[in-house]
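Only one chain is given next, in structure tokens, and it is the form predicted alone.
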Amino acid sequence: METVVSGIRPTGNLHLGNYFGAVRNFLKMQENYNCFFFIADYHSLTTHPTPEDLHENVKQVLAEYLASGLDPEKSTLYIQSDLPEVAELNLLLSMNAYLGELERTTSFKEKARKQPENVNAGLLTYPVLMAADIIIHQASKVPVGKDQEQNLEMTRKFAGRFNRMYKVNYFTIPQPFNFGDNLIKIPGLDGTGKMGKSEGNGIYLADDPKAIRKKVMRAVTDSGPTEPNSEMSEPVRNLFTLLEVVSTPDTVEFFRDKYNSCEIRYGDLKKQLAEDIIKFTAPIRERINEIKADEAYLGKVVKMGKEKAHESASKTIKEVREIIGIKPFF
């Protein structure tokens, strides 16, 4: 069975789009490979999260998934600072990481711009760490979005760099999980975009029923259709296309039957979407909520994958020493 392994931001709350993208992706995956999700704590430490806000974040985003269907029996869910072996394999790939090729990553340049009194030398080397996170369970495949392919490609490197320089034939070199065009694509509701954190737009599995009427309502739209059977703008599409997903299919043609004649109204759409995502949401909200008030399932989830995730990291690091030639003398 081949193996994947993909990282977790926890930058806390999941919205609509994480769902229907990483989330169901992950769902399916772990029915068919052998995969190794983990929450990357260490990545996030580049930012200078509070103590109090790292661990919460950790712990909301660990909830969310475990809420959302990701089940510890049938995948190794741990988090990336449990596993002492991934922060020593951090070490002996940067000794073969050159500055030029790190300085030279998109993603690290965009980061030095935005926040030009922080460039640490995390940023510098977060495509080592993100090599060691996947090599060291040897992955074979990984799920990345466009952001992450660049530093995919350096972990393809500095696994294949590290196999000429020992001669052997030891990292697997990992390969992009594809997922082809069954991707849903989940709109942000300012008319524009996708779903995400960073731009505002979002509806999150842990809003109350309050917070997500509030937010649909004040979605972005247009002044109404002026023919029948016209174009729809992208905003009214974006609804849309949030309706068709969290709706029945008899609400879906209403109101785009509404649409078509002109005889559509904004607010009263709006207000059975909200009613229709509190309805997709409040199990998930439920289950989230109780997930994180049990702080022996969440102890329990986390010690066993730091042992699953262990036995698949202590093999590699033990054999890299061998192939580098850092042996016991006793």
Ligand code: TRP
The other form holds:
Amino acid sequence: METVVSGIRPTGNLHLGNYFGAVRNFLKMQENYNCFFFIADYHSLTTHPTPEDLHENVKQVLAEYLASGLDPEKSTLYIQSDLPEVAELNLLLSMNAYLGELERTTSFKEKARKQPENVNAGLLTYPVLMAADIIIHQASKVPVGKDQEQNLEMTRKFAGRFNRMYKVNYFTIPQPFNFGDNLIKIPGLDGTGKMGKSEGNGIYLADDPKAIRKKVMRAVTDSGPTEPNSEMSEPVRNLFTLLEVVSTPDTVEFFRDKYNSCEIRYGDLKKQLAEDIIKFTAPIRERINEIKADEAYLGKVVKMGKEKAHESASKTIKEVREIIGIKPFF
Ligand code: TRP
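In place of the form predicted alone, the structure of the form predicted together with the named molecule is requested.
Zooming out: every chain and molecule, the one shown earlier first.
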């Protein structure tokens, strides 16, 4: 069975875009692949979170993925910092990662521009740590969004370079995971573009009903159709896209007909959309809170993940040390 690795940044909460994107993909992958999903807490240290925030964020994101259906029995679900082998491989790989190529990566340049007061070495070597995450389990597939393509390209480069340098065919060169075009793109509530954390246009799984109603009622629309069967503007189309995701086909049809006959009242559409989003997210939110309150369960999940991940990571590190020439004297 092919091995898949993916890291999850413990920053912020899951919104509907994440849920119907990354999370849905994980749920599909866990059925068919040997999956390693981990919470990338080392990576998140580049932004200097407080100790309290770091721990809370790790716990939150773990609870949200579990509540969304990630199954610790089917996939290996662990916390990056529970695997010291990752830190060791990061160090070993960094010896063959060159300053020039690291400085040239788009994400580094962007972060350096955005936060000139904190251009730390961890930001520079971010792709090295990510490569370590992936090749420590000899992953052949990595699900990546557009923003992570270059990082995966770096992983392929570092793995290939290691193989050539030591004249071995050791590391698997990972491929980007391709889901095809049938992914639903969840739009934001601000009229254009997709739902995103930085855009501030999202509805979160952890949002309470009041917050959801408020956000949906404020969503951007237009002044309404003036002739029958006219084309929808982007903001209105976006509301329909969300409706299609959370409502019944009958409801969607009802509002489509209203739109086509120019009788639509966007306020009614929004009210319905808000209630259907609440209906959809309420059970997930409830599970998130239950899981977060169950320290014993979380502890069990994390421990099991650590043990399973350690098995494959320790094997890799042992072999890598041997290839490099780090040999035991005793
Ligand atoms: N860099 C990824 C992100 O920002 C998170 C990540 C860390 C990752 N290590 C990984 C993703 C390994 C895939 C594989 O989303």
